[in-house]
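What follows is one chain in structure tokens, specifically the form predicted alone.
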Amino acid sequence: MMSKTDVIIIEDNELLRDSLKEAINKSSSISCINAFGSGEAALEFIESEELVPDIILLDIGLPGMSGIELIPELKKLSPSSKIIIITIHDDDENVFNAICAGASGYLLKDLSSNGIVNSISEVMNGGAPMNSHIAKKVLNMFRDQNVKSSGYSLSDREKEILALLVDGLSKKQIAENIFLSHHTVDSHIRNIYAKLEVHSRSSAISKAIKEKLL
């Protein structure tokens, strides 16, 4: 058997908190067993437990240390742990800070069980859950630091449509964006998920802000 994503929790809403664990505990493939009221107090239950969680949900309004102080903390305690952050608002300063930090993404906290299960799953798979307004922030950020990437080849057609990807747009809205066919377009994101190696919207909007590719 294929073991459990293990999630941990740090919320200071009570309700919340319990709320999150039980959807998450709904799941066959996802476990949250540890749930924390703040960051000292998960930070001193991590490091005191050796503790390396695959996934971290992470308030950014905690009392004490706020969440975006939190993850260069939860960083250096364990590397390998996807942190996602969650918030009542889509507040893009915040999220940002928190993207640029070191988070994996983020969702709302209105979000539906099968909503928060299926975000947790779109990162360990490599995506990134962000609103496109946030996506575009962050790479306009490496693109005011000049930071070459490797590029994977893409043509000038496919960076542009990936582009249009990362603004959040369709396939049907890309095609009437640049006039080319459904088909065309299809094929063109086909190929970018080739050359970037990758299965998804979200898994090549991640790669294209990590790796700096527009």
Second form
There are 2 protein chains.
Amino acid sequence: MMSKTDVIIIEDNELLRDSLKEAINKSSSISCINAFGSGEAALEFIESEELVPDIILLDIGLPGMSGIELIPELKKLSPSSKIIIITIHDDDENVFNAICAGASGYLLKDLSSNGIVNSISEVMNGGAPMNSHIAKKVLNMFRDQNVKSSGYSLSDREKEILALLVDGLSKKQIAENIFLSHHTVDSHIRNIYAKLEVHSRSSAISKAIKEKLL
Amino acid sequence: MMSKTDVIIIEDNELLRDSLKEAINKSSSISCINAFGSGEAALEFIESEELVPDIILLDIGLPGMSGIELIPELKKLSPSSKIIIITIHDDDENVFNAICAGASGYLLKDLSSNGIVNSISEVMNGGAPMNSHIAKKVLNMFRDQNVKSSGYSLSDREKEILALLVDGLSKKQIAENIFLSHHTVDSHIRNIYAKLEVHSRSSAISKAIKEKLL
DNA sequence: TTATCAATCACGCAAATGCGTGATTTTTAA
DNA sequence: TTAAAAATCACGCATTTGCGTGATTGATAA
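Given the form predicted alone, state the structure of the form predicted together with the DNA.
And the full complex, kicking off with our chain again.
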């Protein structure tokens, strides 16, 4: 038989903490083995007891060390634990930081006890439960990071040469690479600079990569 | 009274198409106004009828034009329509492309009719319903894009100068900027090159931006 | 305590870069 | 058909870059 899923809770609000604990312990497959009111308390206990929970339910708005700051520390002490954020903070910055720090789920505090328990199961099955509005934020952030700018109307040749510049080639190397005179390459590079409104290779390369021109 | 949510379906499998349509029309707040077996058929109809659905349920594996290719075309004809992907394809590439093209949701075909109807409501409420495993993929892709590499052990001074290089400054400009001799700047740049294992400013800048060294 | 590393500064030179100022041909759009 | 853009090639020159080959001063770790 499969052993129970071990959960710990880090949440400063005592009422919420207790109700979460209660809800979890009602389920036959999950058990809340500990609950803490601060990150520091949790870290201390985990370290001294060498605790390795399957799931850590984590609030962001904690006294002292914030939930976000806590994530890397928790990962250090117990790398296999999956972290689920449960918070009222749904701003881009917190969502971004939590995900980058390695959270496996991001839920809002309006979720039912039943929803929490289901989310824990989803994480154990390799999923990443997310509030639908959080998911929307993630999708938007993701898309914004990957839109290819196309506003400089570079020609195909110019894009080709810009790509070679990004790869670190000199004019001569580029010329050899695409069988052109280095004068022609020079000419193309000037046109690229004009279109990108820069005056140096460095700026052109930075702009090309940062604004995903290729 | 609020008007009904208008949905169209683009799905080549006739059985699934019909069962989706049926499930949607059972709901009192949603109605399926049309269903198509191919992207081309849908585009033609939308254009000629000037159809503006609230939601488009879209399969990826379509005959002819794929669902992914279809997204920009649909957005062109009806920019306000929200697109929900319903597919069996859960590979990174399809997920990535669908999101970047502007999908508002990504569901798998194992979802119940009820789940589909709920997802439509979520999108209408500004959310982005996602299968939990898809969400996991998105989270991982998102995180991977934003991890800061730190494996080159650049000193603070070197990072500072590397940042100025990325900004397109010359040695002289950097020297003026941080009140150093241009010789010193030159020396730092050489050390940066050595640590990054490059031999040109271009390569250093590319590496710095692509691998998020700053 | 000693050695390593970071940070600072210096000279010289071959190569590369950025730009002014041209030209010719081909392709594309009006 | 005609004008505009793209692609090709050329010379010269001031500036910048990359690198060889040094030195000195601190801080920090072995």
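Note that this is a predicted model, so its numbers are computed, not measured. For the two forms, the rigid core is made up of the largest set of C-alpha atoms that agree within 1.5 Å on superposition. Residue numbers count along the first chain shown, from 1.
Core-superposed comparison between the two forms: the Cα of residue 57 travels less than 2 Å. Annotation: Cα of residue 8 displaced by less than 2 Å between the two forms, core superposition.
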